[in-house]
Amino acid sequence: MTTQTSVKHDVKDLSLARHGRDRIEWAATQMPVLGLLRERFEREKPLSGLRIAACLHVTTETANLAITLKAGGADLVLCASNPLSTQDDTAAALVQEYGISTFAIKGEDSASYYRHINAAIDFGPQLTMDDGCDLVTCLHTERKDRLDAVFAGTEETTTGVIRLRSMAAEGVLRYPVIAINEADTKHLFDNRYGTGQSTVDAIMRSTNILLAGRTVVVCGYGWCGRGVAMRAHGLGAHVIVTEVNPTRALEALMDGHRVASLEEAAKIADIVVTVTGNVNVFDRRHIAVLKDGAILANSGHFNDEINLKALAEGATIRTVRDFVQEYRLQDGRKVYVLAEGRLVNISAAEGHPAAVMDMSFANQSLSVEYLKANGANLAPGVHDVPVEIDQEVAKTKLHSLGVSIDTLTEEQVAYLGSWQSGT
């Protein structure tokens, strides 16, 4: 296999395509419901020249949505959302075997980040997709001479979505975004499963940990807090919740665990997860009373949830395994941090199932379908999932995995929508 190619594009190395084709080929046994849209996408080529900027985690996943859009008739390049996230031999089969413009390193510095955001927005784009905001928000403020031209926008995680509703709230959003975040078959799954999951994943495979009988301290009872809990307690770990939520710290004392104030858990706690997308979570006062050989692990989007400078102060730092750094702390004590305090999940493991992503990547392409048609008649801010895309993937996915449900009968219907039967 030939390693040219005209594609533009910054990835590791392109002779890893093969093997990548081959982890993205698996990948797309697992998700049914974007297999089907790319049959219907490859038939109608609904979203024949529409131009894309994608910053979103160079997964196989991700690779089976850019494949997607491809079939779908757009003009897509791709760069990452997270330094670690990228797995190149499949940033490099997006190149090598699939044609699509990707500029990903796994590891890649601050200035090499940013650098590829601005890659992307070089192309011209007159939709975006974010995972983060990072994109937007470049466009926003360092890049404005490409604004004028996008129409529309997705946004597929928690974090994104609360800096983007900041954004609208200041006015400074110039064009719509819909929060794929919100659709019910992508926070009811992807955050509470798929995240429980890849999170707990991440932790052993870096650690090569037992979390039988250990405590696992859980910062944030949101819907990824609540899988990252239900999975460490799968495996017989002594879960205890921190919340700064009164409704949420009561849902999680019901759902059996124990809830306590981050201060009284550092004390105790074998393992750490922040999941709040807030910075500082865990701070000076945790680490004092954080006892000898603790890990700390984030599954928050940014790297801001733990706090890394007061940790490092006076702290000798060497790595240990691959994603694990040992703080030696000043007086002796060492800690653990799990893949520099970024998104666990997708840095130190493989991100979310693919069974999982393929409900909220079907949800990104029957968005950016939506919006090809409907954008331009959106006022700017923060639009919800439509009702009926939502309910189109829940349906499909059911159907992908041999499952039936009942539908009302007419005269079901016609009680729910009456107000005079009664006692």
The other form holds:
Amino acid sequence: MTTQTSVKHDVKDLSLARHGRDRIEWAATQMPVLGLLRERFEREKPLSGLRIAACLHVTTETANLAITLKAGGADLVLCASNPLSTQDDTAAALVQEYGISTFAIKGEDSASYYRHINAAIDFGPQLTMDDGCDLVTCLHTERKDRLDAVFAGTEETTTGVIRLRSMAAEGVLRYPVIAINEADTKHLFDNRYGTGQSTVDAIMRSTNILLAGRTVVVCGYGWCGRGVAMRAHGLGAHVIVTEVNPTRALEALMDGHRVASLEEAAKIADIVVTVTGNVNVFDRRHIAVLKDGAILANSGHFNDEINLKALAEGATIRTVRDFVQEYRLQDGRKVYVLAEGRLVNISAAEGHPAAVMDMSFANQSLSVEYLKANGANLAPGVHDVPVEIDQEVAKTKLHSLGVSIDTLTEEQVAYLGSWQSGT
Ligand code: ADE
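Swap state to the form predicted together with ligand ADE from the form predicted on its own:
Once more the chain from above appears, this time first in line as the rest of the complex follows.
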């Protein structure tokens, strides 16, 4: 097998490409909406000549997105949006089999991670695609030299959208960015069912523990937390939800979960999963009351939800299984941390299943097409996915699943538009 290529890259091992291609093709079988878009893009070339830098998790699902964008005529470079989430065979296949410049190595250190983001910026993008806002942040801080060329972008995730809104509020965001996460066909499925399944999958793959009968504490009841709680409950765990938002706490309660403060919950937790998007959620005071043998995992975007510095103080640390580190504390308790506190679902498992990424990445592809046509007329700031795109994705997904739905009769349309008739 040849491992020579002129495509710019930094990946672990090009000889993994064939295996990566097989897995990318497998993911494609679960991504019919993206598949249809790819066929149309191939015919119409709506992205012709568009230079895109994408900072996304380098997975088989993302590979299908990249292939779709390339089919549409885009000139694309890809780098990782997390040091642990890269699938090395996928990265190799992108370079070797699909001719897409890729800079990503699983387990890379922070220096390599940012070198790869910089390599993507060196490519001179006109449009950015981000998952967590690291690419946009880099462009607006260290790499302002390349900022003028960028006219628009997309952002995949909750955390990234929060950061962009902060940038916009401070008046520093220089171009319009579509918040893919805000589409219904994104967060209702990818965040809830995707994070739910893949987080539980990651805990089981890395530890092989039985969840039935265990106490699982889920910190945060956003769309991701809802999904994790629902799936852990489905496997027989006793779920305790912790929240700072009273409405969400009530929702968790009425969904059938126990709700408690984290200080109370930490005392009885077998497993804690943080999914809040905030910092030091599981902190020193929670560590102090943990049971011997408790497991800590994070499914939020950044690895700062669990205060690992506090946990490490005076602790002896060793790896006991892949993605499982034992912290033996000074008082003799052992606490286990999964995937170094990085987002566990995509570090210790494969991330969200392709069937939900299908909708997220259809939103991405259609939003990029929309931005190519309209981006120059949008003001700098955070923009929603146009509702027509969101609905088209839902319709196409239903169609691909062979599901029909009803339509309103003319009488019903008129009724909904009227106000005179009552009881
Ligand atoms: N984010 C979460 N899961 C993902 C996946 N499978 N591919 C790309 N990004 C993701």
